[in-house]
Structure formats: C-alpha cells, structure tokens
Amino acid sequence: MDKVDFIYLSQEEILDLNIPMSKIIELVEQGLYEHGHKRVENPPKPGIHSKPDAFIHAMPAYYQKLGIGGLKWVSGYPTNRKLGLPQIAGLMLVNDMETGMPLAVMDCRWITAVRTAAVSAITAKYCAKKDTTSLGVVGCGVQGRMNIVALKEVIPDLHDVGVFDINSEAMKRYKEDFETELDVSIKPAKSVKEAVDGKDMILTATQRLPEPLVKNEWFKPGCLGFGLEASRAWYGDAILECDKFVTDSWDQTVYFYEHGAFPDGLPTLHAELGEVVAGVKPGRESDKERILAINIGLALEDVIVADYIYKVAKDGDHQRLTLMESDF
C-alpha cells in the first residue's frame, strides 16, 4: 500500500498566498453557476448545538462536473469573544474524487469570510440596479468588514456608505480603514434607520437579536437588501412585501424556517441565487423591485474556494502530515 499523506495549511499560510477578492468571487460565481444548473451534490449542513445559540455544522460539497469536492467542519459560538476565541472556526478538508484521499486540510475562518462577502457581491452583480451608488450597513464586524470591500468589486460607483454599530469605536475604525482605501465616503450613523433608510442597498450583519432592526418603510423601491444572519435584522413585512426573495439554497432555507427563523412565515421564492447566475430565471427586471437576499450559505462556495488554495499551494513549502504509511 502507497502512503498516505496531505498538506497542511494554517490560517496565516492561506493568507500569505495573497489570493485577491476578485478572484474569490470568480470562483464562487463559477460554484452558484454549477449549482444552478443542477452540477453539484450539496446536502443540507447537519449540526450539533452543545449550546442554545452556537453550532458545529458539517458542509460537504462534491461538483460533478469540475471534479472537486471536500467538506467544511465549521463551529459559531458567540460567547468565544470573552475567553478571547473567534466566534467562527473550523477546519475544510479537499479530497481527491478519483480516490476519496484527503488532499489538504486547511483552516476555515477566512475561506468563510470572503465567500460569504462574494456571495453578496455575486448577488448584486445580477440583483442591484443599474445606478447603485449609496449602501446602508448594519454591523462593523467581519461580515460587514468584508462585505463592503467585494461589493466595491462589483460596484465599482458605490460611493455613499452609512454604517451604524452599537460600538462607536468600529465604526470609527470602519470609517478609517476603508474610507480611503475604496475611494468611499463613510458615514457613521446614530441610528439603524439613519444609516439605512434610502440606501440603494442595505446590508444586515449583526449577531442573535431580541428583535428585527430593519423597518418595511426604509427598505425603499428599487433597493437591495441582504440579510446575513438569516431573518432576524429584518422585520416580517419588510420579508414578507418585497418584489423578489431570493436565497442561495431554498432546501436551507426551509430548514432553518423549522428551526426557527422567519418567524413570520416564509417568502415567496423568486429563484436560488445559483439559478440567476445560470440565467435559468431573471435578477433585477426593474429598477422599482424591492429584492431581498438572505443567502444561508453553501458549502459548494467554501469547498470551489478551498480546492483552488490547494491547487495554489500544493507545490509549495507546506507541511505534510501523514495519514496512514501501512495497512494494519
């Protein structure tokens, strides 16, 4: 029997390999373009919950056509933060498809951050209207960090940005940051109405809420809007009363709907976001549609992201661990 063995990739090696967010978008709207039309095998996450609001999911994906697949070991706790511990991590696993043998094992955090920003940037690709140029943002955090530098990507005269956190310091450091660095013009606000109201697009990326934040009558005709933590920054009528929903996996959807979300009632599917992309149904048809994406995230997105690290670093000076070296 041949030995067995794969590479390994730490957080900041995957960092170092300085992969551009354009490219990460490029990859995952190749993903969604297969998953819309029928190309990938992505079964709905499981999890176990060893407490009442954090998780460990398991996200395999397998692309029949490009021949890749792999799985994401993903854990969410929020309370991470006060022992000093990331909210999000995990680990992603590629296999050969040929074989099953494992290929690499590397960390997950960052390939869950940027392909969750370049699901959004994918979504107003095919979703914003013409003429965006203002966005409304509800959390500082690595979501609402990221979100704004891949939707920059796609919407290159986005120029006007409200953004309102319950810390004044991020927003601070958001405004520092990115102001410059993406030729925008951000504006810390007071209030989640004053940082949203209007905005040609409104994005929501906060945490577990007691209540929803964003209010039917700021979510204007014509706007955009994302909710990242599936239905609970959006009122019910704001879900309810929009033109079009649209979410990467309507399967996830429905599931988190019986555990919970979308108190209100589920929407009326206008299309997966995969579909969109694979022209099988329209985005944006008028400038006056309100579109709401919430967007569960696929485990197709992390795995097209994590096969293409692996394809970068392989040849590279990376340390290999040993599965097996004999049968037993």
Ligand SMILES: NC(=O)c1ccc[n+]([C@@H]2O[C@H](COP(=O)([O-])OP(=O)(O)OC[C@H]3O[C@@H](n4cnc5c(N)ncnc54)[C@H](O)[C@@H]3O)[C@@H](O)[C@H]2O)c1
Second form
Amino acid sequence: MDKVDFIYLSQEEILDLNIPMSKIIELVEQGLYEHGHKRVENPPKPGIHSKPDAFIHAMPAYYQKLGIGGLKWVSGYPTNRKLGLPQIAGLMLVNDMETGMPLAVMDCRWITAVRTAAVSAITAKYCAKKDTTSLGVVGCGVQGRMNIVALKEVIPDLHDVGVFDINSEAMKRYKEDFETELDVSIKPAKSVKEAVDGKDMILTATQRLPEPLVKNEWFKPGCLGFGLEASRAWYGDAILECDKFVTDSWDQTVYFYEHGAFPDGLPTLHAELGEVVAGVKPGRESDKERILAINIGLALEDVIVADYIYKVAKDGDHQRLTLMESDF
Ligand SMILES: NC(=O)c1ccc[n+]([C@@H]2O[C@H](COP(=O)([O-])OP(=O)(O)OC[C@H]3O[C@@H](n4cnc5c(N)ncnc54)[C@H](O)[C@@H]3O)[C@@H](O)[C@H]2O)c1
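Can you return the structure of this protein in the form predicted in complex with this ligand rather than the form predicted on its own?
Below is the entire complex, every chain and molecule, led by the chain shown above.
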C-alpha cells in the first residue's frame, strides 16, 4: 500500500495566494449553476450545540459533474470575542472523488467570509435593477466589509453608500478603508433609516438582534435587499410583502423557520439562487420589483473555493501531513 498524505494550509498561507474576489465570485457562480441543475449532493448541515447560541456544523458537498468534494467543519461561538478568539472558525477538507482520500486540510474562516460575499454579488448580478448606484449597509463587521468589495465587482457604477453600525469606530474604519480603494462615497449615518431608506440595495450583516432593524417602508420599489442574519434584521411585513423572495437554499430556510427564524411566517419562494443562475427561473423582471435575498450559506459554496485553493497550492512549498505510511 502506498503512503497517503495531504497538504495543510493555514489562514495565512491561503491569504498569501492572493486570490481575488472576482475569482471567488466566478467559482461560487459555477457552483450555484451546478446546484441549479441538480448536479450537487449537498445534504442539510448536521450540528452539535455545546452552548446556547453556539454551533459546530458539518457541511459536506459533492459536485457530480465536476468531480469535486469535501467538507467544512465550522464553529460559531458568539461569546468568543471576549476571549480573544474568532467567532467563526474551523477546517475544510478536500477529498479525492475517485478514491475518497483526503487531499487537503485548510483553515475555513477566510473561505467562509469571501464565499458569503460572493453569493451576495451573484444575487446582485441577477436581481439588482439595471441602474443600481446606491447601497445601504447595516453592520460594518466582516460581512459588511467583504460584501461591499464583492458588490462593487459586479456593480461597477456603485458610488453612493450609506452605512450604520452601533460601533462608530467600525463605521469610521469602513470609510477609511473603502472610500478611496473602491472609488465610492461612504456616508456614516446616525440611524438605520438614514443609511438605508430609498437605497437601490440594502444589506444587513449584524449580530444578535433583540428586534428587527429594516422597516418595510424603507424598502422601496426596485430595491434588492439582503439579510445575512437569516431574517432577524428585517421586519415581517418587509419579508412577507416583497415581490420575490430568493435564497440559496430553501431546505435550510425551512429548517431555520422551524427553529425560530421568520417569526411572522415564511415568505413564498420565488427561486433558489442556483435556479436563477442556471436559467431555470428568472431573476429580476422589472425595475419596480422589491426582491429580498436571504442566503443561508451552502457547503457547495465553500467546497468549490477550497478545491480551487488546493489546486493552486498543491505544488507549492506547503506542509504535508502523513495520514499513513503503509498497511498495518
Ligand atoms: N448567510 C451566510 O452564509 C453567512 C455567513 C457568514 C456570516 N453570516 C451572518 O452575517 C452576520 C454578520 O457576520 P459578521 O461575521 O460580519 O459579524 P461581525 O461581528 O464581524 O459584524 C457584525 C457587525 O454588526 C454590528 N451590529 C451589531 N448589532 C447592530 C445593530 N443593532 N445595528 C447596527 N450594527 C450592529 C456590530 O457592531 C459589528 O460591526 C451574522 O449574523 C452572521 O451569522 C451569514
């Protein structure tokens, strides 16, 4: 029996590969296209829960046509920050789909951050109205930051950005970091309303909300809304009265509903994002539609990015770990 080994990549080694957001968007779009054609095995995430509000989820996916497969084992512990630890952490595994052998083990935090923003960008590509130039962001943390970078990739005319965060330092950093880099005007606001009312796109990326933030009346005709917190930041009437409700996973949406999300009821599904990308169902059809996207996050989005990272890194100077030397 031959020796079996795999490569190990830390977060820093992944960052050093300098993979641009445009590549992440391309990969995730390809993944969603396969999903829309029902060529991906992506079972619901099983998880364990050692504390209230905390989870560790197993997220496997296999692309039948592309021959790509792997697993994300990701934890979310909201109180970690106090301990100087990241809230989201974990590992990705990439496997050989001919033999099942592990090919790579790598950090999953950066992959999670960029693939989530890429999903928003792909949603915007198909569901934003044509003359979109403005965006309201609530929550200037990891996702608020990644999402503006990804959205600018697909909407180069984006130039008017309102932001609100309960942490004024986070808003200040957001303006300093992105105004010049992305060539957009960023206006820190004093309220959610000031940041989002009447914007072409509204994106919420907050944490642990006692009550929703975005009112139906601020979600104007033609707007594309994104709720990254699985419904919690949007008032029930905004969710239920939108013209089209889109998500990357209806199964996961229903699962979240059964566990307390969407307290005012589930909206009617217009389409899964993969179906829109695959051309099975339309995205935006009129400049007046209010479209709300609540993308939950699918393993297939992580696995296609991890597989690409493996392929880029596999011949480089990275640590190889031995799984076994020989038969026992
Ligand atoms: N759908 C997915 O696939 C996916 C993937 C990753 C993260 N998420 C979700 O995205 C959300 C944001 O994650 P993150 O990693 O950016 O978190 P983060 O902690 O880095 O940032 C959250 C930001 O929201 C701000 N905030 C909190 N409450 C607020 C309020 N009431 N009003 C305004 N701002 C407020 C915080 O100050 C912080 O700056 C979380 O709910 C997370 O679960 C979703």
